[in-house]
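First, one chain by itself: the form predicted on its own, in structure tokens.
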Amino acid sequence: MIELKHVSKTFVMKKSRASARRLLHAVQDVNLSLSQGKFIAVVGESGCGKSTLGRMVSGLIPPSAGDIVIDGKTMTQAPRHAWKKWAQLVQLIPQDPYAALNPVRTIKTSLAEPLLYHHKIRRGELNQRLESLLDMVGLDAGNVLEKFPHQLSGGQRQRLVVARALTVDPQYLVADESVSMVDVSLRLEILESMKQISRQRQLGLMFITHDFRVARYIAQGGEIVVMYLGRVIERGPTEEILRSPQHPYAQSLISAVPILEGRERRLEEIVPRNYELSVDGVPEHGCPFQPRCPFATEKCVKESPELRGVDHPEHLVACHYAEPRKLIAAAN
């Protein structure tokens, strides 16, 4: 199990001639757990800190505060050789498959390197293992292995980065917007492949996305975590979050999802005061969403809401005026 205990990440922004150096609080006091076989979707718009969270879970960057615990061992203060083990346990599937693959190496070389480096197989077994990996993600080894990345389609490259993540037999996958650069017609197929692989191997899957439709699909039976400006503002079982979202930000994200005309109708639409997320305009006190919240009061300006339980025991919301609002219903 991976546990995040009060994890935060702060970046020091370089000062320029016009402005002094300042701090960017990308992730603030996040508590999460991910076990094998569990699916979590982390949802939020660009700049909310979800990718930074994924990179910390993957061990690519250390947290500024808090602890990351894997199977009972605190990794944030572990020696360097423990970080190498961490890299095998948790693999990141990057957002951009174009940048993730070395353009001057064949696909065979890119896939073989982690297998040989981590002594996963003998050289005589290499071809068989590569064929098995590519078959798992729906690719024909004979048509792919000797090619370079630029000779493949975007969908093929996306499948390849999934296959490369599986080469070291990880226990957890962190997928960062892993279908955002793929044609819409291929997204469902790749998402389904990722879910099937995770189920077959009993992998824990954290899927980072800005799209509630993708979150709903990938985290069926799992958990949805909604982030805003580095903070978790709502989390809970997927079906519960979709049935009864209680934070105005989560409600505004769901109400922005297109509906099926003739089959669904919108009961209520939650519209924020403005659509621009300004990191520079983060309030020092109170609720971070209050400058955009249509329901904000003086209390929201002065007091920061704590993440607390609501109707469902696993449904947590950080809002002074959390209440369910019905957003979409089936048309009569």
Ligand SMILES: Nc1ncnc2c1ncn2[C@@H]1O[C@H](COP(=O)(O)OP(=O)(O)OP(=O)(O)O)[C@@H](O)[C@H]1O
Second form
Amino acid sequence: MIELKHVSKTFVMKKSRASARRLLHAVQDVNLSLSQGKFIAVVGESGCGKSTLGRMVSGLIPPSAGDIVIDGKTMTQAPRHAWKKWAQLVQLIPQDPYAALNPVRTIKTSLAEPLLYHHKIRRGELNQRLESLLDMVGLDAGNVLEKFPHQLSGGQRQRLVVARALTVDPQYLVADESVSMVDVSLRLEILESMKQISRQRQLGLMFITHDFRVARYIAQGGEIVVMYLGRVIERGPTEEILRSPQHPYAQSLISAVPILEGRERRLEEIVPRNYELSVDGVPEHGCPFQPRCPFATEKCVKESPELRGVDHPEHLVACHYAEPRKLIAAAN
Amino acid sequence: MNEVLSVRGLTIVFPMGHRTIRAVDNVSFSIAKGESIALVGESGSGKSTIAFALFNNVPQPGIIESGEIRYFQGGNFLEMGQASQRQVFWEKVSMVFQAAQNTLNPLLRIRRQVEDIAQAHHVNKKVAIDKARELLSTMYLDPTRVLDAYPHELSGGMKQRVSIALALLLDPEIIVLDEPTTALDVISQASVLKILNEIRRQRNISLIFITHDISVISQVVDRVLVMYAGSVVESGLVQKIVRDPSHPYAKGLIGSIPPLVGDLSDVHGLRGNPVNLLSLSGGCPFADRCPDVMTRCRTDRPLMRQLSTGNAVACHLYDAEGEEVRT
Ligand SMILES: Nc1ncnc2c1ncn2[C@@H]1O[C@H](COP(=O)(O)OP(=O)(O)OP(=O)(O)O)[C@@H](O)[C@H]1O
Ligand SMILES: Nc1ncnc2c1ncn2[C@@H]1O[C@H](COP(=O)(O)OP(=O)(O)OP(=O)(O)O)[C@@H](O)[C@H]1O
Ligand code: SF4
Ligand SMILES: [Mg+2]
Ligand SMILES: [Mg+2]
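Could I see the form predicted together with the named molecule next, after the form predicted on its own?
What follows is the entire complex, opening with the chain shown before.
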């Protein structure tokens, strides 16, 4: 199990003029746990800290504060060599396949490298191993191994990145869908196979997205975590979050999903006071969502709401005026 | 019917060495005044190429092989001289390009860009600025702040809304929008969709909305053309197509959108790889990926049939009477 305990990440931003420095709290005081076989979707707008969180979970960047504990071992305080093991246990799948694959290397070289680096196999077994890996993600080895990334379609490249993550037998996958370059119609096939593979191998899956449709699909039976400006503002069982979201920001995100007329119906719509994330940064006091929140009061300006339990024991919300709202129903 | 646009038999080819790509193949559609349509299909299906043809401006080395385009029941736009073409376009048709956020001139304040459009079209600058103010506020933007800003000072969603405001400046009757929301954040996307829905209703404008994501169009258009490999494979009212698609490709498109409520078990992605236009045979272009493929699909090109649902579909699963063929 991976546990995040009060994990924060702060970037120091140099202002262009003079030397004044500003701190950017990309992730703030996040507590989470991801066990094998569990699926979590992390949802939020661009810039909310989702990728930063994902990179910390994968051991690619260290937290500024807090601890990450894997199977009882505090990794963030472990010696450097333990981090190699961490990188193998938790594989990050960046969803920009162009960035993830070396353009001047064949697919075979790209896939073989992590296998040999982590001493997962001997050279003689390489081909057989590659074939079974590619087969798992629905690619034909004969067709792709000798090719270069640009010779594959977008969907094939994306599946390849999944195959590459699986080379080292990870126990956890962190998939970051920050850039979705693939057509929606092709994206689902990849999500389907990722879900299926994670189930078969009992992997813990943390899936990062800004799309509530994708979040529900991936984290079916699992958990949804909604982030806003570095903080977890709502989390809970997937169906519970969709059925009765309680934080005005989570409600705004669900309300922003275009409805499939004739299949779904909108019952209520929560519209934030501002369509854009504030460019002026996070308010120093009070609720981070307060400048955009349609329900904000004086209290929200002054007091920061704590993440607290509501109704369902695993459903947590950080809002002074948390209130369940039913936003979507099936069309009749 | 008061037609603002009629496209008949539009075919566009790209010569590639000794082969040619048929990027748009015999496409026909028409739009009534105030009616909005969407062109939906995966990457490479020919959507942008159609949009360019509407301006007789197909990118090199493309050739409009055949077809007619008539605006406002006038003559064939493709055969007009540049001067007459410009007259049709003067103020009546405008376009918001794919990735329009990046087509604003980065070196000029928005105010200057408004003035440049006014000048190019012989409109009084002050009148244009006043008009821009009004438009920007209907886009939920602060007109003064935006007019004085450079593009880089605005977020992606704000830039997209500015592009739409600029496209509306000359009161067009038709706006072509190529992937207007694709690069935007969720909430920003919702705001753009909401604005488009407002303008088409309030201003009686026709939108031609181009997207690969069929889930975004329900509320902004009346009718949809589903495109595959350069051909229209199904067309009809948006609600009908979303609720009850007929073509296997349209079914696949809708079926691959995970629902927000209800059962997830019959959500499946489209199988197979995107079509390669160079390897199309004479049959149905979707045959290689179609779950219902029959022998004749490989050899005979299906014709467009009118169905009793009101939709039209090009698929051998439906006979000349529009009845589903049992196999
Ligand atoms: N290496 C870095 N140095 C400075 N700031 C950073 C760095 N990485 C991220 N940030 C900032 O931290 C915040 C969170 O960024 P992050 O990439 O985690 O967001 P995100 O939720 O993944 O967004 P997106 O959906 O656009 O991918 C942003 O304001 C970003 O600019
Ligand atoms: N300038 C060009 N030269 C050669 N082929 C082209 C050119 N422009 C487009 N094509 C071809 O025409 C076909 C249709 O392209 P088009 O850009 O119209 O597709 P699209 O549906 O807009 O796709 P996308 O969703 O990726 O924007 C593609 O197969 C493409 O390769
Ligand atoms: S705490 Fe206040 S400002 Fe924050 S989300 Fe709740 S109501 Fe809105
Ligand atoms: Mg990201
Ligand atoms: Mg295009």
